[in-house]
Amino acid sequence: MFREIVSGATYRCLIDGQWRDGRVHPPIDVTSPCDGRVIGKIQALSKEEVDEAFAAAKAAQKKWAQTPVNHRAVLLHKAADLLEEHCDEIARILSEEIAKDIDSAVSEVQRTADFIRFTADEGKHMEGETVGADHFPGFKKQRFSVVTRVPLGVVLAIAPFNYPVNLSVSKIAPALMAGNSVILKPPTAGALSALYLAEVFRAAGLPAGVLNTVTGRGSEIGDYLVTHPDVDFISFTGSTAVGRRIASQAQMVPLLLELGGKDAAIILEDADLQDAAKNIVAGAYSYSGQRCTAVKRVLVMESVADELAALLKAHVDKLKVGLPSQPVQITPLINKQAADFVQELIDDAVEKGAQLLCGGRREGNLIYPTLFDRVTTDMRLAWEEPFGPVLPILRVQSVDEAIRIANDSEYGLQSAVFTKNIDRAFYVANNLEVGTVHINNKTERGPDHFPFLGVKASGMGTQGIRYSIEAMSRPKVVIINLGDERHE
């Protein structure tokens, strides 16, 4: 099924229903995070080729918008079935190119198939309404409005490396159900599996031009994509720095931005420490911490800090480290730059007196799971997002101190609070400046129909299946006048 997208070891781009080679620039190497070997090449498209993709998307969108919603849903279900059918193949490529352990890669593909099906079914319930004029003083029933939802047009979907299949679909599927066409810009690391995903939709029968892919160097086409005159909506997942740049360039184009986080887990004195430790380690170190919703710092009451630190260390010591083909939790980070940055944060914490409980070792891009106690607010690790397997413990004297430190961050994605007292849990939750607060659970995304959002530097807009469909569509109002309804 996937033969068309590969020419030798070079992966093509899907434009107007056809897999095409780039005609101008030499292709870009996709390298393994584990050993640096080239595992494939992707096209480096020119601006002129990007124009072709947008032209195809704009032309195809008009007809796709007229396609009955139930037909769109049937097609998405076919895509989900195909994705599941080829799960092992796509998961293997996903694991190889981003060093995600194979079990997590399989889980990502399966979760994506579920996401597509749920989106297809949810889209069939996106209905309009009628609004009577007589609700407003001075009007009678002769005038009313019919409100429907219509697509925005061409959606530019920019996906990240850490979930190139799932987070591509989190943009593609709602956009399609709303009646939009899509330009997908996958990350360089993660592009191969994302291109296979595009083939799944094409093979399911998606009309030519409704989904197009563009790959290339950000310096060549990045700004050109987000400022293209045919873009009607931008959905971006990635770093806060890039998100800010996109927001400054987009002007009046609506945005959905999922950016960075510094998610805090707050542990009160009465918490179930065993349960808290298990949740925190799972939340902090899954996929080597390369998740925006990873637990990235622990704020614990001094009276229980020693016990929690010991429990956390015991769990971290059990984490398996190795290659993504093995049943492990910790694999090499996505590239040398990422590993270098995490190393900087580790070195800064050590130099400033943090207590290293475990880890601190590095082999190439592989950072061993690292846990620090007695981290203070003058250390970079207290504030900066590592996107790697390192977790700081900050000891606090009161609930309000924990809230203050959590809120002092530039980020506002998620937080967690662990306590048996529901009143205190809601006190903390109500005072945290984040999009989501988890009570007695690790920070995480999902289930995928829950609203998902960040505040401050963590994002803009609300995702979640129904919320994403709404974001990628707008109300269309038709007002009907049956006669003179004004009072004399």
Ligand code: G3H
Second form
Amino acid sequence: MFREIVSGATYRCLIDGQWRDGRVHPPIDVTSPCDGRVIGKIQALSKEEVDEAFAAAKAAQKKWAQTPVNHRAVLLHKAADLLEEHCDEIARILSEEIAKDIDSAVSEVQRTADFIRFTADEGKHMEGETVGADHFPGFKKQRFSVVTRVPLGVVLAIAPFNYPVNLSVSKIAPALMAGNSVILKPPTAGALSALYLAEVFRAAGLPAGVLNTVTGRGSEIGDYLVTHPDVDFISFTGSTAVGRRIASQAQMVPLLLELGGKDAAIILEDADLQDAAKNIVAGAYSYSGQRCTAVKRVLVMESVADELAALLKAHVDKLKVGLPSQPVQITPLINKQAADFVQELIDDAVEKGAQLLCGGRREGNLIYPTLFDRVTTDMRLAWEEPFGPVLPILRVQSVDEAIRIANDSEYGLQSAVFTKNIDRAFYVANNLEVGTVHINNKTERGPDHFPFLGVKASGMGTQGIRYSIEAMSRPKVVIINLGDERHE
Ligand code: NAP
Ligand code: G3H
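Given the form predicted on its own above, produce the structure of the same protein in the form predicted in complex with the named molecule.
The complete assembly is shown below, putting the previous chain first.
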């Protein structure tokens, strides 16, 4: 099934239903984060080729919008079945190219198949409404509006490296159910599995041009993509820096931005510390901390800090470190630049007197799981997103101090609060400037039909299956004026 995607070692792009070779630039190497080996090559598309992809998407969208919603849903279900059928193969490629441990890679692909099915079903229930004019003073019953939801047109979907399959589908599937066509720009690290995903949709019977892929370095083709006159909506997941750039360039084009985070776990005196420690370590270190929703700082009441720190250390010591093909939690980071950045944060914390409880070692791109106690607010680790397996513990004297430090962050994605007192849990939740607060649970995105959003530098707009379909469609209003209903 996947034969047409690759020509030699180079992956093609799907444009207007055909897998095509690039015509101009030399291809880009996709390398293993573990040993730098070239795993495959992707096209660096020229502007003219990008134009061709947009022209195909624009032309195909008109017909796709006319396709009955129940037909679209059948097609998405087929894609989900195909994805599941090829789960092991796609997960292996994903695991190899982004060094995600194989169990998590398989679970990403399975979760994605579930996501597609749920979206197909949810899309069938997106109904319109009628609104009567007589609700407003001065109007009578003869006038009412019929409000339906219509697609926006061409959706530009830009996905990050850490979930190349799942965070591509979280844009593609809702866009398609709403009747849009899609241009997918996969992350360069993660492009291979994202291109396999595109083939899954093509093989499921998606008409030519409804889903197209464009590859190339974001730093080179990004501006051209986001300012393209044929873009009607941009759904971007990635760093705050790139999100800001996109927001400044995309004029009058609606945006959905899911960006960085510095999620805090706040531990009150009465928390179940065993449970909190288990949750926090799972939340902070899975996929080596390369998740926007990873717990990225612990704010703990001084009176229970010693006990929590010891419990956290015990869990971190048990984390397995190794290669992505093995059943481990900690694998090499995505590239040297990422590992260098995490190392800088570690060095800064050590220099300024944080207490290293475990880790602090590095081999190439592999950073051993690292836990710091007594991190203070003058340290970079208190504020910056490492996107690596490093967790700082900050000790606080009061609930309000924890809330203040949590809110002083530029980010506002999620937070967690651990306590047995529901009133205090809600006090904390109501005062945190974030999209979501978890009570007695680690921060995380799923289940995928929940609304998912960041505030401040963590994003704008709301993702989550129904919310995404709504974001990628708009109301269309037809107003009816009936004649006088009285008969002589
Ligand atoms: P990134 O560097 O911002 O890249 C994300 C995507 O944007 C990639 O496809 C990248 O392409 C592309 N890109 C780069 N420069 C661009 C430009 N100027 N215009 C348009 N597109 C451009 O982020 P990442 O390193 O892949 O992901 C890590 C970051 O994403 C972290 O900050 C993390 O917190 C955040 N994230 C947030 C969420 C969320 O839901 N809130 C989820 C996942 C990740 P190339 O790969 O070719 O550079
Ligand atoms: O990296 C950002 C993802 O949206 C996080 O998803 O909480 O399911 O790992 P997750």
